[in-house]
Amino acid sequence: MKKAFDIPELEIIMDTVLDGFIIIDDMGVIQSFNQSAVKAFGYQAEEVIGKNVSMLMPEPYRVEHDQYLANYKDTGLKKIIGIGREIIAQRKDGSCYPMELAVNEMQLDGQRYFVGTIRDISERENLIKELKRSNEDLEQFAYVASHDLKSPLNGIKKLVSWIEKDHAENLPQEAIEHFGMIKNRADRMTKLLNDLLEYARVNTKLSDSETVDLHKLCHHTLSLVKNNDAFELSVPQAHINLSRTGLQIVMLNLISNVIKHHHQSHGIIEVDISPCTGGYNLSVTDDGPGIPEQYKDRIFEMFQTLKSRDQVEGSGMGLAMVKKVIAFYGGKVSLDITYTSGCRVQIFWPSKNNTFSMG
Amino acid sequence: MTTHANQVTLFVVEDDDVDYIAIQRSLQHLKIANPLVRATDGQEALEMLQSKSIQHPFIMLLDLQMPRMTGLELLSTIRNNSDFKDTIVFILTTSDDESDIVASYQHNVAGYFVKDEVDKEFFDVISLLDGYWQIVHLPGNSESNQ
């Protein structure tokens, strides 16, 4: 067998590398196999050198790999070269595990070789799986909890209304007032539970990106908010590429917050957007009372309100929901603390295809 | 043709006493005197069906979250049973979860009501059921209608 890389120094260096290192020729035949690869696969170098690299992967990757090589030779079409991806590897004992593979091409003495760098990512994959499961548990918990809490609450509301209906004339004024407060608290708790439920399952409602008419979406959203009559909304006539449902949820919460917390019964809301590297910068600005800087983080947490719920009814879930939706798409939301004539919320919203057209 | 609407039994499967009282109050308020029978969970409802203690024809008003046997479990049991599979079932539940709604209709329910959306005393649901059995032909009373 011809040894293409009979350079002892090179072999020593390659064996000290922590990543697995495999070099194949353009027929897929293994030329070199370092110590980390030995550890990763359980084969000694001499067991694999001279054999086809597809022995290191389970079906259907085996067949696909031969196909990739053939395709690449014929068409130059790169499925993996220079890109890297996650694949499944098979050890000598037959067990399989996820691994990250990066492949590069090199030329030596007019001969083409491929250099594969591999890294065992089973631990990372396990952690991701574990995290996913624990997130699902949490969502399930919030869902079940808010459902089961709703029933007794509805019962309380019914009983109070029956006492009022059946015995109103026998009740002292104070008792009627207190019953009114019980109902108000029960309604508030219903709202809290509904918002918690909505928060827990929002991810399941979020859609992929599509072309969205921002102007139309924002004005439609404003029309859904209570007491919107005296609020002026200015939005650029832009078509953008974002998740429609995600944008609707974010805008609904931001716009309704402006109206609910405004110190006047009228006001101005300005939405602005511009494309930037990797997505869009979006901002919503109002002429309301503003939010003091010290609360800039707390406002995005669950169940946080800056006023007593007896003054302004609210679950305190609105901005937490905004944050969760934007985090789902890998974006960022924050309060612009440099803006002092009201409140400005700024958002970076990633979009692979951040098209932007006016009109 | 006689419809015998006032002979249709309303079979309520509901674990919550307050909700059951709400149904009773709605019937009283709307002056509906049809027989009313209650089971407190799916298991009890199934046993009542099996012992044929429910007078036909009847309409079932079914809650979903219940102890021992849930509404969906009861539904799939009766839909797989040749004696009960023609039972007319309306769902009355606090759940507005899409998966519950889809699963219920897949088991051929005649309607799905969410408790939050209906009036505090279920007037809407009960008057709809009253209208329903006034004009609908039900299995089990077909002979008496001929």
Given for the second form:
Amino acid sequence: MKKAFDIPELEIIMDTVLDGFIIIDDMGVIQSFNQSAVKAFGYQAEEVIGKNVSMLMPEPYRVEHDQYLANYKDTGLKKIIGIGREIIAQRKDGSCYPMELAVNEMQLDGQRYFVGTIRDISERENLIKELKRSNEDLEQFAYVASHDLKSPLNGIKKLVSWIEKDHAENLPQEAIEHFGMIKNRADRMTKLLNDLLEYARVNTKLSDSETVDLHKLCHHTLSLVKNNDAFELSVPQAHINLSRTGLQIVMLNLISNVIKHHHQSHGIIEVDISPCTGGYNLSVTDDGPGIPEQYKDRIFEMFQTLKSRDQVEGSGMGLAMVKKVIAFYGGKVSLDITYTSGCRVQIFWPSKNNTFSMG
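Okay, that one was the form predicted in complex with its partner chain. Can I see the form predicted on its own too?
Next comes a single chain, given without company.
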């Protein structure tokens, strides 16, 4: 760090941290510039100390920065001080890159200074772009696969039906059973394609947070699930602030999964929710057979089923869909491995406004 603050110990500490540190006075003039800042911008400390910090920014940030300082001195209103923000920085060679900037104020010997902490986020931004491109590729693949494969599957089913109709009197029972298996396999493949497309597109369907009647939403969701008549659903009368679309996708998949894999034709499903720091803790508990030990580590992966598809129709995408939705909002989903009377899925769902009211 060079050289306005003649404190050797502080200079050593500042030059060893990974983040860049830049100290300016209340006129925007650079007073200190640590080694990480040197690496980030390509300037040596002596090239920037004594000059306005706006030299490290392209337009329009250069003009905006001077206005921020002037407004703060005139009004005392803090716009970027004490918070982080993303801006574009400019290196010595003129190239620009995304940077995360946090600014804090300090007083030293009656003089006001501002300490800027900087971090190059180019790699993170590139990863975000690559992830976005990969998601777009997945969605495109799922759409093409769904569209191009559904037609021949439907054709196979029609051909089988025509053969059954034209030769109904002459077909042996074994052939009729085999034709039934062919049609079931075609239906299964069609459902798998539909679920794959739904999985690929789920992020584009999710909505912003709003006030949701949890009891009403869950009971409406149960009504959409096949073979639901003999299942009792217990849900608290609670109003919460979450994505309605996201919550409905999650509950639809969890409830249908319980009914599909229950060892009896009837059962109990309990939904519970409570506010916590940063969001909500949500759980869905059932009195079914539970999850076998060998599946517990991979139950939320794609194409995982607890039983043979000849026993239970399913694509194995339901819990993977749940995980993707929760991850989209920055939450976590897991199995409660201590619960042994059935199955309990635990969810932490972040919310900036985790309001909670009963009734």
